[in-house]
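Next up: just one chain, as structure tokens, the form predicted on its own.
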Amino acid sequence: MTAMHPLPSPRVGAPGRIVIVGHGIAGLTAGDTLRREGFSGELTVIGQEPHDPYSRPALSKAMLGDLSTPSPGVVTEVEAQYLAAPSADATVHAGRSAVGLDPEARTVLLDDGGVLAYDGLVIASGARARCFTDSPDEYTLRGLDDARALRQRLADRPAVTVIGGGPLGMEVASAAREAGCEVTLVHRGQPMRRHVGDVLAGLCTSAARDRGLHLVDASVTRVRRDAPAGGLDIELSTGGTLRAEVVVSAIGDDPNDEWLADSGLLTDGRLLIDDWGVVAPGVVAAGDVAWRRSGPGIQRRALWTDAIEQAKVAAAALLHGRSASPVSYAPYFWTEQFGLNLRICGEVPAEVTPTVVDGDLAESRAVLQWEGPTQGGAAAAVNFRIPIPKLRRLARPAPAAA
């Protein structure tokens, strides 16, 4: 379905009732921003999971850490500031999902038959992990329950095959190796290259091999259950087949936007936002569910900082319209894998060799800087303590004097 309306400014004024669909970091940040911006009306949050808010990035880091210790918490001191609100100052419907939206009536339909009226709506319903089968031997890592189940399974030291060589796949593979599992990772091309460029991808791959990871350069065409024997057969684009006791699929996600199918808000099947997070009058969106124009194309990027920055702007726009500042930030993410702690700010140009600003890359401890093909660049810290604001400044160096 293609939306026929443009993306107008939201209704300016002080809405009395705001509903936030989504209790992850985008929804939480939106709620916190609304209160900070002076909204004192009724705030209602719909959260699909029954759990209290938690740090999703920590699931593949702290949560899958040392399996000899009790299951650690999933909130770090830095992240805790985002996870304190809006639950303390909102009505939260935990364990509930939105299943429909009527923008004309300004109502959200819940899976228990309940209907919530709103003056302003924040769509932050997130995304769900993709998988190949419904087998109990195939795991994904998207939510807290996923992490708990995978952590328990890894404690048995099974043979693990990870499908997907992005940050999540590599982090899971690293945790499985630390747990003593035999681990194979299947990925077409060099793992991590699309996210961190040639130089750092080479560093990650070398560290992974040094720690016993077996890499298979192929894509997966099919995963089959073997009911009598248990486990899964993984068919490869190269014609071979791998046998695995446990498969962890880290092959991306799909936005949770089915509940918007009849709303008229989807553009070519996508929830498209502008630079203020606006979807339609009185409706804004942020986080993994939202698509945004980027250059000549449309992009949906599932990063923690994207969700935070988009939610801040969207919440402000819901109250103040386009008099609020539009979204403007450099992407940032971090990953911990195979003895490497990488923090990256900006868009890394894959084939450009970075400048070593400090440290020594041969010792896996360095600060790197890239000059991008357009305005701005990128910077990274490898096993190097550096304040994030300084890393951001390195990613956007001052323009050269005329």
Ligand SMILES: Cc1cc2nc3c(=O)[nH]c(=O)nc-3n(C[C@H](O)[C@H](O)[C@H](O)COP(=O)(O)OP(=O)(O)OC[C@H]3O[C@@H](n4cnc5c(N)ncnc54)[C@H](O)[C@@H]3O)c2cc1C
Given for the second form:
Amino acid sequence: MTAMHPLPSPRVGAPGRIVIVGHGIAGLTAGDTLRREGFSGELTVIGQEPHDPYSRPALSKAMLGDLSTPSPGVVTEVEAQYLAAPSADATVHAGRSAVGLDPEARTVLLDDGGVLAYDGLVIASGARARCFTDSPDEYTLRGLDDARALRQRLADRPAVTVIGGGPLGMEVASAAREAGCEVTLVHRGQPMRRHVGDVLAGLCTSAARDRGLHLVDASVTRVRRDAPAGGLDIELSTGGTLRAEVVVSAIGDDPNDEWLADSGLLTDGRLLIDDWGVVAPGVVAAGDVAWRRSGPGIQRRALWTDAIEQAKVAAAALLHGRSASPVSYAPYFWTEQFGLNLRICGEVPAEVTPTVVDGDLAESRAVLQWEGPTQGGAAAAVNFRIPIPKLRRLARPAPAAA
Ligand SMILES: Cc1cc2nc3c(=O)[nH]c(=O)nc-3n(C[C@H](O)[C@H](O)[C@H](O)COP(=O)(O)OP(=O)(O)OC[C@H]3O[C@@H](n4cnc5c(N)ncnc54)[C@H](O)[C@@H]3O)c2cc1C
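Having seen the form predicted on its own, the form predicted together with this ligand:
Let us now look at the entire complex, which starts with that chain.
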């Protein structure tokens, strides 16, 4: 059972200091929610990236889609569309990192030696991309600077090897093909299957092949720099080696929780939140950094909507305690790749064949509905305009028979 912590001190309308660590969507949503819920005290946001907030999902979609105006170091017109206004009415320390936390003293230590006292703390420090090497020929895509660097490199039309066939790997592969690169994607099993189930994964894979993606079914055991020749050698579980000019690794992420190592707040090395986002007295967390109990295990779902919904609940709990509503939402996820725009509500049961509610899957334009054996329903729109609330209604599990 989740331990119940006494709830934090800041009160609606009363003076108080809330610190938010993390300048991504979870941190911004928490800040907006605190103000909307009536918090009128001092709000301070610490954000490691020096940039104004931007849309992370756009990095692998629109931002890689237009390579005609690469201008590294400058916010291009394309990028500007995805830069959001800074959170209102907060002191933002962009380019600063939290490096330590003392929950007893209620202080956050900053990388410039500064110490920030708080009455309430929101931990929203997100996650970072995993990689194999420190080679300049291996790219990852997590932040705006990564996207700028990759845009610039793709504009030279190198041969690209993408490692990882989840949504991020497939989106990058799609953009690289679009840019005119030869693209190989290495993934054990069928790309996208874990995320969207058999039927949609089949659709993604055939759309990718139709657009010239070369798929290699293997795991990568090691990536080595080849110093004399340049480039990288990718060693495969099947025994072979692939030579690569440019590698993009899309092999998952690790939570940014090192700064909490001595705080006593990590459980088995993980930052665990309850259904209100509460970690400890006066401390809540949300987004990619946080783990939640799910059935007998714990999980960390690194998705945009999860970050937003968790942040709203955590911010409300910081002000109102557990009289605020606990987290409760149906998962929502989208991806754009190889001419497919997929939007999915609920968790797709991988092996169940969906009902086609509208359109025609053979034409890659359809609305699909699943009735899951255990976890309720799911619904998906494939290149189909349908309001999200309607898609959510389709995903709701049918009421149990009386
Ligand atoms: C390229 C890409 C495409 C994606 N596309 C989709 C999509 O289509 N659909 C979807 O549902 N999800 C998508 N996601 C996932 C989604 O973007 C994330 O789940 C979401 O952005 C998580 O938000 P967050 O605020 O928790 O973390 P982050 O966005 O990682 O923000 C955390 C911020 O905290 C900062 N930080 C870290 N450590 C510290 C510290 N010690 N002190 C201060 N600041 C710190 C980081 O620099 C970062 O700016 C995508 C992710 C990526 C990388």
